[in-house]
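Let's start with one chain on its own, the form predicted on its own, as C-alpha cells.
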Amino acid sequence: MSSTPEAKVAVATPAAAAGRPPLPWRPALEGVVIPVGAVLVALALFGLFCFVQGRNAFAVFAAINKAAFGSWYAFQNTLVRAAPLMLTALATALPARLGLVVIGNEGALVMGGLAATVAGLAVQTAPLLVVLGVMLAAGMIGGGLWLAIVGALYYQRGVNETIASLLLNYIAIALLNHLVNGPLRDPSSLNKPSSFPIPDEKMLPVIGSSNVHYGLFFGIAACLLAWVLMEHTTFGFKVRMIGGNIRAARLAGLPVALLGIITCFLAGAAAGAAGMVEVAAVHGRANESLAAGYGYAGILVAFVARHRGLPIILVATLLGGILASGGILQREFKLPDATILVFQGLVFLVILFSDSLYGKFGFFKEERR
C-alpha cells in the first residue's frame, strides 16, 4: 500500500508519532536563556565582588536599582546615558551580521563628534534645524569613513578587522587631543582644552520639560532601522549570507567587499551620530570627554543583545542605568569609581563565555520533520 506524502511526514516527526506538536519556539527560546542566565551570572560574581569589598550586595543592587529606575528624574539620567549606547551598540552588531568582530565603536564616536563640531561651527548662523541637520550628516559621514576603513582594510588587504578597529580608536583620540589643543582650540578653555562652543540656542533641544534630549529619538529610530535592513530586506540577506558562508556568498556571484564596506559605513554612521549627538546636546563642544566610554560600553550592549536591533534598545537602557548608579555607590557604599567597570566587565567575559553554550542543549532544539 503506497503512503501519502503527509504520512511520510508524519512518521519521520518523533514529536507527532508521540502524539506531541513540534515546538519550533525553543530555538528562540535559546536566545534569551542563555543571555539572561549569562546576565544573573555576572551579578552573581559582581554580588561576591561587594561582600569582598565589605558591602552588603543586596543593599548595593537595591541601590543601583534606585538611581537607575526608583524614580522619573532617576530614569531620565538612565535614557540619556542609554541614547549614545543604542547607537554605538549597531557600530559592533552590523558589521557582526557580515562575521566580524568590529571594536572601533569610541573612535568613530570621536570622528563623529569632531565633524559634527566642526560642521556646526561653520553654518552656526543657519536656523536650527539646518544646523542639526548639517552636524547629523557630518557626523555619521565622519564615523562612517572611519568604520569604511576597516571594511577596506579586511576586504581588501585581509588585516584582521578587530584590530584595525581597535588600533584607529587610539588614532582617532589622539587626532581629537591634537585638534582641540591646536587648531580648533577655543583660546577661553585653560584648564580644559575645547574648541569653540556651538551656540546654546543651536543645541539639540530636550523633550518636553524632561531633561533627556532628542538623542533619544536618534538611537531608537536607528535600531528600529537596522532591524528591518537586516531582517527584511534583500541587502539584509545578502549580508547574513556572507556572515554565514563567504565562499558561498562568492560563488553566489554577490559583491562581498561592497557590501562589506557599505555594512561598516552604516555601522560606524551610527557611532557618528552618537557623537554629534554628545556635542549637540550634552558637551556643546569638542573636548577629551567625547572619549567618555559609550564606545566600549557599546560593545557590551551589541554582545548581550545577541547583535539584534530591537533588543539592543531594552540592554542599551539597562546599562544606561547601571552607569547613572556609579555616582550613589561612590557616595553611599564608598566603593571606588571603577566599581561600574568591574560591573561591566564581568558581564562581557561571561556573555563571551556563553557564546559557547548554543547549541549544547538539547532542549532547545527543534525536532525536525
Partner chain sequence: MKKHFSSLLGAVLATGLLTSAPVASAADKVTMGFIYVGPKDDYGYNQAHAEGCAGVQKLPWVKGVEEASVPETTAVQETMRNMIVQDGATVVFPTSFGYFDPHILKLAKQNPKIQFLHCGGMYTEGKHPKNVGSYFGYIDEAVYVAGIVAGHETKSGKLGFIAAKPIPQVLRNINAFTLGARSVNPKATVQVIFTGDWSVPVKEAEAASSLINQGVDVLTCHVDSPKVILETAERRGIFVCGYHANGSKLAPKGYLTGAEWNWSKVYTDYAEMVKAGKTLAAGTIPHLVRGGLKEGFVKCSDYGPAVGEAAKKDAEAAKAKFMDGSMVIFKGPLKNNTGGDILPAGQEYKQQDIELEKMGWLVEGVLGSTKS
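Having seen the form predicted on its own, could you give me the form predicted together with the partner chain?
Nothing else is written out below except the one chain.
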C-alpha cells in the first residue's frame, strides 16, 4: 500500500494576489475551526441521539464535560486513559509517514508487556530505576521486534503490511494467553491466570499526589520525540521521502528497506512501551487484561491526528475524555454501556469527514477572491 496522506494534506498557500493585503492568519484559523467544528457537529448529532432516546441532551453534555474535563479530579481520569493511547497511536503514525498502514498496535503492546514482565521479574531485586529501565528497554525491544517483522515482510517479501500486522495482533494475544495460562503462570493467581507479580515497590509510581502515573510522561515524551524525529531530522526527511515516492527514494540511493524496518521497529517500540507502562504502572503482572483495546483506539487517534506527533497528544486526550465520560452516562442517565461506543464512533466519523473540507472554504484562503 502506498497511501501518502501528507502529500495531499498540505494546503496550497498561493502567493498573495497583487494589490490585496495578505491575510496569513486565515489558513491557520482553518486548522482550528474545522476540527473544532467537527467536534461540535458530532456533539450535536449525539445530542440528537440522546434526545430521541428521551434524555436531555444538554444535561448529557454537561455530564460529559463534568466527567472528562470539568475539574482537576475528572481531568486526571482523562489523562490516565490518554497515556497509553499516545503511545499506541505512534505505532500507526510512524509507519504512515513511509506510506504504510500498520494496525499492529495491539499486538505490539501485548508483546511489549510480555517482554517487560519477563525482564522485570528477572531483575526484580535490583534498585527501582534499574528495574524500570530494564522493563522499558525490554518492552520497547519486544514491541519493536514484533512490528519490525511487519516491515521486514513488506520490504523483503512484499507482504501486505496492513494484513500482516492485523494477523500478528491475533497471534500475539494467543501467545499471551498461552503463556500466562501455562509456562509463565503464577500458581497463586487463582481465578485470573497471570504471570508472577513485579514487587509493589518496583512499580512505576504516580505523579505526586495525583492519580496519574508516570506513563503519561512517557506518552508525551514519545510524541514530542516522534515529532522532532519526523519533522526536523534527516532521518525523518528520508522517511517522508520514501512515503512521498518510493521509486524516487530508491533512485536517490536511500536504503529504503533498512529505513523502513527501523521505522517499523520504532513504531512497535512505542506500543511496546505502552505495554510496559500497563504492566509496570497498572497491573504489576502480565495477564489477559493487557489486551484491553488501547491498540485499536490508537489507530484512530493516529489517523485523526494525521500521524503528527503533537496533534496525537491532543487527540489522545480528547478520546481519553470521551472514554472517561462513559461511566457517568450509565450511572446518572441510565444509558446502556454501548452509548459511549456510539458517541465515539460518531465523533471519529465526523472528524474523518471534516478532513476532506480543508481548502473548500474561500474564507480561509490567504487572499480575498
